[in-house]
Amino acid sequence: MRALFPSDWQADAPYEDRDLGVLKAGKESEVHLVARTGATRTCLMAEKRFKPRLQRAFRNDYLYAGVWGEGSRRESRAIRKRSRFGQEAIEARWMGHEWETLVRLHAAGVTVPPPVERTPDGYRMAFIGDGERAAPRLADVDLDLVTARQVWRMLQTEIRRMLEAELVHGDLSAFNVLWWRGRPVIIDFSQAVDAIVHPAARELLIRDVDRTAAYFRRLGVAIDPGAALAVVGDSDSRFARQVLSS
């Protein structure tokens, strides 16, 4: 399947970037609408800004706990008292997990928009849309049968690569995936978790596969959950098979 955007999408240097509002505003970020104007070219970027202590607003934290990295023996000490270093330490961890999970998942073949850079308190990837219109939710879009049936079959594979990049989403749904000239692109990895070591990875996947297939029965499409669990763990790869037999 061909890429989402040519490898030259980008504004080439010197550029300039303007703030063009907020598309869309959460409890733990806000995602603005950029646009960088370069010599040749105009690109739009997606730029996610976290909120400070947004980790105030994550819910069942028990499952994703140590996902963000290792730290010093102070940093982990304050974050089981959950003090406030601890929370800052907690903050600055999840932000950087869900920019280099981003970048992972897209070289890995996934269909992510394309990362582009950090920024001091989020990061920046291609703007999916038409004009300056952000692509709509898949939950907020009526596939007919046959269409809800490929793209059904395209998530699996979605799926699949995640795993393959060892990586399980944690949060998927038909919330979480936009529907974009034919394609579903997959988004918010703020809770994705390491495939082989942490504890909750099959769960969470088996939670992401029955989340995804609910918005296609919906639709109509007969989906038998352990047929499509392991068609998503169907890799020669020695980590697919280890989370998938757990």
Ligand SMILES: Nc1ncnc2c1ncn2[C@@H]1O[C@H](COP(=O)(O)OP(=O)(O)O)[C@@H](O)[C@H]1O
The other form holds:
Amino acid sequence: MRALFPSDWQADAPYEDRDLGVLKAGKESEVHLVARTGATRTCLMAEKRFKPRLQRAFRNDYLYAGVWGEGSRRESRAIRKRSRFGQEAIEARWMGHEWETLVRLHAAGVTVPPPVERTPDGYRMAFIGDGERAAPRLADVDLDLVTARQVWRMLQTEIRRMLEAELVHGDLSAFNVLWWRGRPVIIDFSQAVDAIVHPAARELLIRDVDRTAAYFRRLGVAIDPGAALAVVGDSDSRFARQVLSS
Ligand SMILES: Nc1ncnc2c1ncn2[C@@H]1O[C@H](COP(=O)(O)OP(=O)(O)O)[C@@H](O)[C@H]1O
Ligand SMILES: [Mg+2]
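The form predicted together with this ligand, contrasted with the form predicted on its own above:
All chains and molecules follow, beginning with the one already shown.
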């Protein structure tokens, strides 16, 4: 399938960035629209900014604590004890985690906004939309039945590709998929987990498939959950093999 963005979509350096305002403000983050103008063109970026610590509640802490690679012993101990230093450490890992997940998924060919760069409080990626409007979320779109069937198939392929990249999205639903030019574009990787080592990976994969399927079922698509899980690459034997061979 054709790439969502040409490889040279970004404005060349030297460039100037201009914040065009908030696209969406959420509990834990804000997404800004930023225009980057270089010598020959302007490109549009979405910048996700995480709110400062203590202004936001940490959801599902257990998903993060201690599973994101190697921190220092002091860090791990602080995270376990939920100290302020620990909270900062979780936050730093969380922001880095979302960015690194985006980079990995993009490299694996999953349809995501192309990553641009990290910032002190978040990261930048391609803006999905154009000068007129932002891409709507799938949840805000009513697809006709024929299109809905096609998009459900596309999304199963995307989930499969994520799993092959050893990642489970963890918060997938029609709210974290943008709909643009006939393509579903997956966003929001704050809850992504390692498919192989995370103890809840399989449970999260099943939930991702369930929640995403719910949107398509509402539109009249007939869905067999077991078959869908097989299509995305889940089977006990596959998981067992992966765990054994890792
Ligand atoms: N790359 C993007 N292009 C266009 N809109 C985006 C992009 N990333 C996020 N958004 C908008 O911002 C909203 C919030 O982003 P998301 O990553 O889902 O954060 P949250 O953690 O608040 O759910 C999305 O629902 C979407 O409307
Ligand atoms: Mg979201």
